[in-house]
Every structure is written in C-alpha cells, then in structure tokens.
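One chain comes next, on its own, written as structure tokens: the form predicted on its own.
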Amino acid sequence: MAGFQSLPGFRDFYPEDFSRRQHIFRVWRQTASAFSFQEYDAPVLEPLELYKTKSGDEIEAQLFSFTDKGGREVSLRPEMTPTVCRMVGAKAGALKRPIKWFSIAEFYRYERAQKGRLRAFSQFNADIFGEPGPEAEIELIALLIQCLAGFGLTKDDFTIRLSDRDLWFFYLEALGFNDAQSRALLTAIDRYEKAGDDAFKVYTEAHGALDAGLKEKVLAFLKIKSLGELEAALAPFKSEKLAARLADWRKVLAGVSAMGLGDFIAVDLSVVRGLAYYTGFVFEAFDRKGDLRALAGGGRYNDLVKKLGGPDLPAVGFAIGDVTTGLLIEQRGLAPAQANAPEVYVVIGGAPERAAAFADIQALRAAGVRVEYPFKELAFGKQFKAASESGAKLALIYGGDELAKGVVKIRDLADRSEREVPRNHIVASVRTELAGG
C-alpha cells in the first residue's frame, strides 16, 4: 500500500528546505525593519464576500472556499491586500500616518500548479496607507529593490519596470477614447507582450474596429522606455492631468536615483497589471537573465479601502513570493548552506569525560551557541569525522588527559590548529573563537 503524499501544489519543508525558506524570510524581515515598517498578522480564513467585493464573483473559481459549520461562506486567503485594507480601515482614525506595514504569510489559490506558481505559497507584503503623493512609491520601490538585493542580487539580475495606469487613462482620454474604450485598451496592452496584435481583439469585439492612426499612437506610447521619450510624447498635449502625472514621474525617478538605485529602474509602459483596482503607478520586479520573468508586483490602489467599507484612504503596496525568490537565488548560486548547522561539535572520551562535557554543553547552549555531540560512545576518529561532516567550525575535545588538567582542547576544524583553555573559561573562549578572535 502506497503511503500518504502531500496534496498537489502544496509543499513539505524538510529541514534543508525549511532552512532556505527561513533565510528568505529573514532577509525580508531585516529589510522591512531597516525601512521602519511594522509587522502584522491576520486570520488565514476570511469571509468569501471580502474577496468577491474586491475582485468580483468570478474570483471564487480560484479560491479554496467552502461553507463552514456555522453556515458562513468563507475562504482561505488568496492574497493579503483585502485583509490589510479591512484591518487598516477599521482603525484608520487611530493610526499615525503614513501607515507602513508588512507581513510574511502563507496564501492559497486553487489553480493549476506550475513552475513558480503553487497552490500554497508564502509572500512578503508591504503597504503604505495615508500618503497620496509619489513619496510612498519611492519608499516602496526602494524597499522592493532591497528585498532582492539583500540576497546578493544586482542590477544585472533584476530590474523594476515602472508604469502608470492613470497616465494611460489620461493619455487615451486625450486621444479621444471614453472610459469603457480605455479599459478595453488597457486589457489589450496588458496582453500585448504575450499575444501581439491578437491582444486588440478584446477592444474590437466590444467597440468595433480600432482606427489605424490611433492604434499606431497607442503602440508608440507602449514602446516608450525613458523619461525623455515620455516628455516628448506628451509635449503636444495641453492637458493639466498629463502635466501633473509627468511631474510625479520626475519626482519618483529623481527620488529613486538620489538613493543610488536609478540603475535598477526601467520606464516600461507595457506594464499595466491586469488587476483593475490599481489607480496610478504600477511596477514589477523582472528577472533580467532567466525565465522567471515577473518576480514581484505592486502599485497604487487609492479606492480599495473605501470599497471594502473603510474610509477614503490612499494606498500603495507590493507583494513578492517565496517560490520565485527561492528559484532565483538558487539559479544564481546565492542559496545559503543549511542555516542551523552546529557551530561546535564536542568530542568525548569515556563516561567521566561525558559528565564533564555535559555541564559545559549546557552552559554553551544557554549562551546561545549551537552545540552537537555524539549520543553514544564512539572512537575519536569517528567523532572527528562526524564533526567535520556536521559543518561545525570548532571541535571541543574532552579526553582523560584534558579532564585531569582541568582544560578543554579547542580545535579549529578548518586549519586543524589547537589550543587548550581552562574549563571555567570555555564559554568566553568559544565565543571569542567563533567571532574570529
């Protein structure tokens, strides 16, 4: 009879895998802390209506949703944005602005598992509420860059593609398109990179043939790759809306560049993010070298807190997942060795030595040193082999001679050098050795 297996799209984390994921979480958490974001958590189960209100009834097909024993329609969370909007909305009046929050949590989507996309996955989510200006985008883009650079990735590994849904709407309005036509065109633009001209079927099926001259202007705008090109394209229009957006673009790009991060940013108006709740700047972290493509995504969503029953509160945020991040750092050779390898391996002679070693082992562990030792009596040769294989930096040797002299021998397992230290100095001596002293 075959044993039980995990469900499709769900992962087991054996210690080595768990250690790698914890490394990812640790980098994210340290980065968010450096940016003075506050961590929060929330229930894994939410009312189904929360997700339907945000995304429409069709979202239910992608959810792990069910009726609970109290007759409530509920769902495992597929994302954090509705939840954080609910939480911030409930206490908005008491929260100091700007509200800078982050979380690291697991999410669940009922969709086909494939490379980089699973049914259960973890994400780092960061959001800023209460700041309407582009200062919030500067802060979040800098945070996103550091969330990837913290692993040793550089501008040669990834780029942040920056675009703007409001800019698109104002530009299309200036060309004469109404709101419904503009939304259909944005759907086409979102698909254009993959589908080419076929992407415009979304528009033609709903609104008829697209004027060739106008289509050419849309495609030319789509291909803009610099602030200078953007300024030149907008120069003929006498639109206050477009002028204001252009001023915000200058501020974001100047702010990110002043932080020394300008080489990470690419103007890319093909990014419009298919989610209709975005209301301004949108951005994606993109894999420059490989096939992982989008590594993270986010943008401004000024209307969502109000839509979900809270006050009118501007917001911008992004999410980055552990699956693609893990694949990326593995591909680039940046995945760490197992994090919880012992720092010290204790080599023990006979029973009297074991009693002495146990007292010191406990003192070292109480001081926060990671210590391993053999459970059973083994020949010294086997113990030294185990010490080397464990990944420990030091071996502490408790033999009969050492015990008689009241000392412990410390061996550096890299260069095999040894020195003796008094047993009553063992904790301080080990700490000094581990610190490189």
Contents of the next structure:
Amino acid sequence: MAGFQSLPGFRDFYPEDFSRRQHIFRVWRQTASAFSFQEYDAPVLEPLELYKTKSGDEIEAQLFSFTDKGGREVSLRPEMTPTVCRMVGAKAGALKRPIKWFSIAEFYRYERAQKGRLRAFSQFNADIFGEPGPEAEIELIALLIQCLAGFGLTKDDFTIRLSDRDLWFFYLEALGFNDAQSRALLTAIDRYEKAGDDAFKVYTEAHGALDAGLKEKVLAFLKIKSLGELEAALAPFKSEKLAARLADWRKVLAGVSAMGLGDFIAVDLSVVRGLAYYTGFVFEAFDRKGDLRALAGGGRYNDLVKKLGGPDLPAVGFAIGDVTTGLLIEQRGLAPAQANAPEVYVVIGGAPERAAAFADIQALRAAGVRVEYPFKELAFGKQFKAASESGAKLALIYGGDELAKGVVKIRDLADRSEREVPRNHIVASVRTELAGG
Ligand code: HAM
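Compare with the form predicted on its own: the form predicted in complex with histidyl-adenosine monophosphate (HAM):
What follows is the whole complex; the chain from before opens it.
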C-alpha cells in the first residue's frame, strides 16, 4: 500500500507522545488553577478579518486561510489573542473582575520548517483583562515562571526577558523621533539580534540615513541589562511619561522578587516582540543554553479589545508553546514515565480461577486502581514475565490453592516478597500495598 504521511509540520501523537503532551497540559492546567485562572475554549476556525492587520504582517503571511462553501473568508486560528479579546469584549460588563482566563488549544501557522517550529502546535494562553496597573504583569510573570518550574525546570534552565514597548516609544520620542520613525526603529530592534546592522535597512529605506550619534544611543539602550542601567540612561530626560514607566518597572521587579522569583527575570530591552498589538511591557521566556526558539511570549495589549469592537479594556497576557517546552523537558531528562502503566498485574492459574479474578479485577478498577491481566491462558512463568515488563508494582496471584483458602497472594514485583490477604479485603489490601505498605 502506498503509505500516507501526515502533512509537513503536523504531528501524529502515538501513545508515548500523547502521554508526554498530556503531562505538559496537566502541569499547565494545575498551575493555572493554583493561580485561580478560569478555563475557556473557542472555535478553531474564525473569520479571516479577525487577524487582518491586528496580529501583524508575519502571522498574516502564515495564515491557513480559505473561502468556505458559503463564500466566507475564514482562517484556522494562528493564535488565541484576537479570539479571547472578542469573547471578553462581548461580555465585559457581565464578567466578574479581575478577569483571569486561560486555555490550552491547538494553533496553525504556515511556518518554514525549523527546530522547535511546526505548522500545528499547542499553546497555553493566560490573560488578564481590566487591570491597567503592573499588578497584572506581576501575576502573569509569576504564573509563567511556575508553568515552567512545575516540570522541575529551574532558574538555571530558563529565564524571562522583560522589556517595554511604551518605554521604547517614550525614549525614542525624547530623542526626537516621530511615531512612524519610532515604529520603523522598533522593527529594526526586533531584528537586530539576528540581522545585526542590516536590521536598520527598514528604517533607512523609509526615513533616510540615521544620525550616527542617535544610532549609538538606540544601540546602547538596546543593550541595557539591569534596572540600574535603565535608571542611569533615563536620568538626563525630564519626561513624566518616562518617570511613570520607571515607577511601573520598579513595581514589577519588586513584586516578582518578593515572590522569590527575581532570579528568573532578566531586564533585556532588545525584546520588542513581532506582534503588532503590544503596547507596554513585553516578555519572552528562553532556555538558558539558548539553543531553542522562544518557550513563551507575551505582553500588554491595551488597545486590542477596543479595536475589535469591544469596550476600552486594558489587557495583558502570554502564551507558552508545547513544542519548545517539550524539547527542553526532554533535554533535561524531566519527561515522565508512560502514563496509565498498570499498577497491578493479575496472574491467573487457569480457566476455573478466571471468574474469581474477573470479579476482583472489576472491583479494583472501579476503585481507580490501574489493573492489567492476560487475555489468554498462559503458563505462570510467562505471566510473571509480562507482569515485570508491564511496569506494575504488584502481581496478584489467583491460583487454585489460594482460592480454596479464600485468599489471594500479593507479590511485590520489585523485592519479590509475598504475602497472602483475604479475598474479601482485596481492594483495601492493594491500596495499602500501593501506598507503600
Ligand atoms: P507568540 O510569540 O507568537 O505569541 O507565540 C507564543 C509561543 O508559542 C512561542 O514562544 C512558541 O513557544 C509558541 N509558538 C509560536 N509559533 C509556533 C510554531 N509555529 N511552532 C511551535 N510553537 C510555536 C502569541 O501567540 C501571542 N498571542 C501570545 C499572547 C497571549 N500575547 C498576549 N496574550
């Protein structure tokens, strides 16, 4: 048979892969719940218009879009942010504040194939609506850190790079740049890490040569790596806007430090984020070794709910991807064992013992114990081999002699110790044994 393959950038999830992804989702969901975020979901297919001009050129060029049978221009969702803005905007008045929402969902972008980038991937999205102050950033940065620390990753494994698009705009304004020039410069800054000096072409092509002294100031600002350096760089300017931004920076960094998470944060003004809608703080999570693409990204987007027809509602949020997170967990040896491996393997003497074994198997499973048994009659030796290979902690032995006495033999498969327990106490005995004796 000519074999079919999945499309490039789309994954099959065999049970082992599924189990790894499930572990990631479980940690994210548990963490979001500890932070009291509410879970929501939304359609995978949206009107194309939702993403036009709002997400930014890069995402727009990557849309999986088509015309449906009713002649509608539609697109698979490339991200959650416009959708969640539409949903919150439509009911903002009725929603209990603070609005703290999260989702775990699949997204589609027609990306060039590269390590850590696929065409279908999952994201954990978390967003806070209605809070204009930096308290929302503190909450979200703490959540982002815990969503990664929950796998056993530490400050030696990943870091959050914090930056600020408003601060950049106010700074460039103070240097004398107009709005269009500032936008072109931010695009250059976004590309500077990868492209070096070539990144400034976008600016020079539209606005002419960039004064050497000003360029130096921009590059020096981009290299700022601490609050102290930032304060020093802004000291010469008498701008209220800049002073207010600095106050917010101090609040965010102090809040995150008070939570004991200061070591996870790096001030890094080279992060400006490609997406079009960000307005204030922006942040990205990276692995420390730096050989993976971003783990997560987010920031404040105070204008988007309104742009999509909703009320004027400040918002901030982030998304973590499952692909790079999975690679990092794997690299650090933190992937979990296969899910749903049996805890108990039932060894059955022969046809006459099967009925008694079946009754107890069903009782154990109804009590939530993971139980496996051989479908066919097998020699004891083969059953014990299967029991060890299954990963089960215990074997329950249903032999003719034991059943005649009204008992079952429990064998600890690690140390091979055995003991007999009355059949009518089997569920309680197995539970005690699984809990550690
Ligand atoms: P983003 O930076 O485009 O932001 O994506 C966030 C994360 O999703 C990335 O850091 C990466 O881990 C993962 N990701 C993105 N594209 C791909 C891909 N093609 N393959 C694998 N993983 C990918 C956003 O999507 C914003 N909507 C986040 C946000 C939420 N901002 C505010 N709220």
